[in-house]
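The chain below stands alone and is given in structure tokens; this is the form predicted alone.
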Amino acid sequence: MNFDAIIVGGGLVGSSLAASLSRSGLSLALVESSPHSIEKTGWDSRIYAISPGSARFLEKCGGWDKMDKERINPVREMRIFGDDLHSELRFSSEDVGVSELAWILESGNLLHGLEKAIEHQENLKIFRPAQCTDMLWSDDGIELDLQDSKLKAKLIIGADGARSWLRQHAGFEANPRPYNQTGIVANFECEKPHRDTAWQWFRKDGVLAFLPLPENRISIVWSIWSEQAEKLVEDPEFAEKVMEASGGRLGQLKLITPPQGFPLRLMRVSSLVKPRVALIGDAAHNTHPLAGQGVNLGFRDARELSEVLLARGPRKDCGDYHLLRRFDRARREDILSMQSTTDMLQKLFNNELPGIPFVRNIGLRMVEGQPWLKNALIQHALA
């Protein structure tokens, strides 16, 4: 079976690219190893903060309007605290003239919306569940072997996550560096109203974030040393530990999804592209979650690659290396900037060398006192 492009990975980023290319004129294949997602009645532990820029992209793709809107909550204010109990940095949507700084939603809800957007796409054939077994370059394309079929395309796009099969088999040089930290996620009902506010505490043992969900619920992400995390996820008093770490900001917390942990790492690739191959999303980069921007980086990858392919001209080979290099150059600065910033903050707030605690906390207060700098930071987060 011949296609113009094959997308390996049908998660959020891969599905958004497929949806974005629905009117491209390209013949597409989407290869995903897992079966169709199942709509959940309970709350999904995997929660994302979606920037307004990503929301506009998803709306254009057709996935945003197909989500359950009652399970989405806006962020209108962000409050960030240092570990000295005094330093605080606050961002408000009113200060920058927008209605919300971000949207908080469940991974499953968004994936369901994107699947609805692509299920009747005329130029797309979906192979699911399907396992990739081998790939072979030729002069005019790449052959991708699945367990029970062979596909050929001008371009193959890896959107198959942090442990990307495609990245490994296409020979991309990846440089992973573990943080020796675990991100613990869980959802709670709160005693006090969150008022559409996201909270973040930079603590000596890690970073704790509260993300507002509908009906006065929150999702947390607690990035903590892995040795401590192993004990914490099994602690029967986990809710009390979270409440204590947040200074009781939202009162008593009632656990509604069990805590789960995932290892954190920084991962860079030397290039996002090779001849006839491109990487997007977690297959292309991993960042520390303290800024909540990992999935937004992936959506910006999908948006940029889609724009490059749509602008290529009707006779241009979509796997042309010079065309793909245009995508690589366009994404390099944004990815490097986010990875460098989050990596620097992780080092700064997990460092007890003499003088470092003073520097990091006074840094928060200095940013709070510089409206132009706050505005520059928030404008980048809105993209």
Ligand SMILES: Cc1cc2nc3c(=O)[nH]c(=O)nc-3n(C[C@H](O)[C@H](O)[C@H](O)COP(=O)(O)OP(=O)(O)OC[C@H]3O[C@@H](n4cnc5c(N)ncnc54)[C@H](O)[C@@H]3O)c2cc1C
Contents of the next structure:
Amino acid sequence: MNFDAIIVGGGLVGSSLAASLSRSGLSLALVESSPHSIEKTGWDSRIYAISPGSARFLEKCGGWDKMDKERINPVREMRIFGDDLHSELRFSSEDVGVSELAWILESGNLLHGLEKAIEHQENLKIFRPAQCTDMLWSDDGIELDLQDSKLKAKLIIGADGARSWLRQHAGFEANPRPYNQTGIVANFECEKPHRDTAWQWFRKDGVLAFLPLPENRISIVWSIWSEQAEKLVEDPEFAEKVMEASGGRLGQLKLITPPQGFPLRLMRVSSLVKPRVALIGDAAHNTHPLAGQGVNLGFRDARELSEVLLARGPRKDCGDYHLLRRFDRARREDILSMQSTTDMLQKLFNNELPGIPFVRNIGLRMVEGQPWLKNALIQHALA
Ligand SMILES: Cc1cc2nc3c(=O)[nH]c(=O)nc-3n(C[C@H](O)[C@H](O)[C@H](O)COP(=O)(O)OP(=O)(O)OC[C@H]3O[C@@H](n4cnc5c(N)ncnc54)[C@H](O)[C@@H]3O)c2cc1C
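Please show me the structure of the same protein in the form predicted in complex with the ligand, now that we have looked at it in the form predicted alone.
The next block holds the full complex; its first chain is the one shown before.
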């Protein structure tokens, strides 16, 4: 039970790291608390917009090709509206010379692909379902207690989500700040064709996004004040409310998965690493979903950490603090800029102080009129 590294959490981000390191020669353990994911027949209500950069990483990991491709849809155009009737920002894949701006897919479909990519790997042992009970540090390694076994490793990686056991147990200082908003997710069949377009409306009551799914279905994320969200998810006329909020853009909407709400918060840690410990994905940062970038940030953590580990010399201890600090430094700017931008937009569009609605709508139109600025924004979203 001696490993080079233990990954705690086999969600999308932890599994992608395991897949990316699975042919590295490092001996790995993956500890996941839930039983195996089940292949779904109905539509999953957790839908993600995956950037082309994340798709390339997942392809390299071997998870992308193992997904059911019939269930994923490209985004070729994005249209973003302000809360007056005129302000619009438009991005198209043609303008930036790429074939798609993002891919829309189900969480379960991708997780299943990643799980297939990591099964039967000689250097990876999977403990699942398994619960962590305790952890001890020493200068040359860590010991992790599971309910019925003890694992030792040079490095432990927390990929165990927003309420991370490892983050708390290792004493990372986190400053969660609730937005008092809830992200409501649901899927619909729509009357009018979506034409591979993602739509987003910055409204007075929150942000509504439509993401295109195959066969003229869409997934929505509606980030709204939690008090309103509680009523909305129970509302028998939920589909009509969504249609009204989108100005009937895609005609009549027929609900195909029940609406589900997720509380939204901003969470930062002062450092992603400690000696022999690193955090990735939602264990390391939570952002507002209005840019649809949470899991993409997590994939970029996994990509960077695996690059740092693979580039170390053959004799270098993979829990070495200087090595981990390199990972921390490389990820800092991307995480901070995504969190600050989404936080600033959330504040700007949930503020009715005199002059603010005018400024935010003018801001959208100004960006639309500046091709270089649009290009800079889209390059970040493609990463
Ligand atoms: C409403 C909403 C909409 C979103 N939309 C998007 C979007 O469009 N695009 C996007 O990029 N992001 C989006 N996000 C963000 C995205 O959901 C997260 O960033 C992503 O799920 C994080 O993945 P993860 O693997 O880090 O964590 P998780 O998905 O939380 O996985 C953690 C894993 O660890 C396991 N685990 C937990 N505790 C333990 C333990 N103690 N021991 C062992 N295993 C453990 C869990 O069972 C789970 O499998 C959205 C978020 C919300 C709330």
